[in-house]
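In structure tokens, one chain follows: the form predicted on its own.
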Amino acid sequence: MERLIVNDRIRTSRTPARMDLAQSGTGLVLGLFMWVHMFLVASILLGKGSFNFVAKTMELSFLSDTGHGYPSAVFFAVLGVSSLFIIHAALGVRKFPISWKQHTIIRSQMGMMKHSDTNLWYWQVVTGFIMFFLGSVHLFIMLTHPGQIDPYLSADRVFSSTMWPLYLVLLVCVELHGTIGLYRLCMKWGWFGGKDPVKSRKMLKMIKNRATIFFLVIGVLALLVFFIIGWRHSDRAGEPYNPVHTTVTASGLADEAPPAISSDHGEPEANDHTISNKE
């Protein structure tokens, strides 16, 4: 009877519900953040200048007189994300199978039920477990090097520092975990339930699948571009990106050239690519 009363008290406690709510809230914020993060990283697909503009904007360069920005802004942003990451992981791990016996039982039940949402939960557990280690490495690098985000330095980490395998595995895990998590949040809390729950479930699952494919494609393409940039920049690894000035060539097309070197009289010397005023 005493044990029944204790168990009854545990069942009527609001703590598990509050922890579920906190887990859902942190997961929602992190999931939406990762989608925004992927769009920002994918700016490299538009060129090195576009990615550099995004990186400098994240450093609040528009508030700086010199235009160099404040790396501390990136540091505090990463610190906030890291805190949410740790809280979400701590809340989520309580639902993980903690022994091989429990894992075997779950796998057996999954094979017997053949329920797609249960399979999604399992993959969310697996990707979450992998993310805990790989994501911690990535966040630590960003915390300790907040001012080293530009097209060349980021590409050097991918290629010269051989971080691309970690980023590739992390990319797959993040996109699977994030889209599955957002889908399961909608189902768990009844968001977008509509009048026909079965139809809503199918619609949400279709959106989840398409979002997963979309973000995986742009993520892999962005990683490939960083790999190529890092490969071409490998002989100058560690050299930061310096935007070049665009001049007009004699053919009338835009051409990128380094800034003209000033002469002894303080006037810029003529550049072979620049149209002369005497023509």
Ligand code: HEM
Given for the second form:
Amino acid sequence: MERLIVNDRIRTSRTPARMDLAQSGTGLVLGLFMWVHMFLVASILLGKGSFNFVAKTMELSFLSDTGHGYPSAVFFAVLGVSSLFIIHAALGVRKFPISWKQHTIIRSQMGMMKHSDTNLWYWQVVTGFIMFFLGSVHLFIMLTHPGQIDPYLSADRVFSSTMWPLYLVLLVCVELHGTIGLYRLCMKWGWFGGKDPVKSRKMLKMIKNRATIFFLVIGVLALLVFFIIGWRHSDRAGEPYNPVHTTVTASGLADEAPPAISSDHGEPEANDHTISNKE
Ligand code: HEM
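And the form predicted together with this ligand, for comparison with the form predicted on its own?
Complete assembly follows, chain above in first position.
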């Protein structure tokens, strides 16, 4: 509880405690969301079909008669996450060292104390600062293109729109910031404290390190797969994925199936992607 001097009288304000609680709450939701998000994005490792299934499910395609889904569902999900992201960042700014002097004081105290949890706090501040810019770019693109998530359109964004350097830096920051944040939440609010706090701190730190490595590995692999798909698709960048014409051959490579025959005319179905989706 912070004590404030108002009109020469010391008054106790609950606002800083409430802001801390709100920051922990938004951080918890965002941290867990990022783990789910990484699993969803990493579905590209199982193949284009799997990622497409995930993307269409996010668009609630199972609820629409045409199977095309509702991009507005993605729009509202991104809007919700973006609002949490902004609230969380705004609450976090309170704790940033705002001048170079404050920064050098913190650095010199860190050097003196050599306390690993204080060093983690510092890395959380640095990664949070970077994420604010890079995460905002990604969220803005998702907000303005909610219907353009599929294996080819996403891979084209990564390769042809040169988003991969941004994603790479953002990925490292997200994985460090998220796992450090969840670890610090457990420490701060005493979750999973157990009978022996020293032992449980050690165990939580080990889980944190393993989670960081796990999500970094699947994130880098997913980015690599998007990069390769985008590179191979670069001459047709912007053309969406069409699962109807993509089959898996005996050699295990994705290949193009013959165009679908329309039942009434015996002609190939009129479709924007009939000729184009060669892989
Ligand atoms: C509901 C909100 C979000 C949606 C729908 C979303 C969707 C996506 C999609 C579809 C990709 C694949 C690449 C692409 O299509 O451009 C991706 C990649 C990525 N997203 Fe998000 N995202 C969201 C929120 C966030 C947030 C809040 C962050 C972190 C601040 C984030 C960080 C990343 C990173 C680092 C990658 C690259 C992952 C990799 O392949 O290694 N995303 N996201």
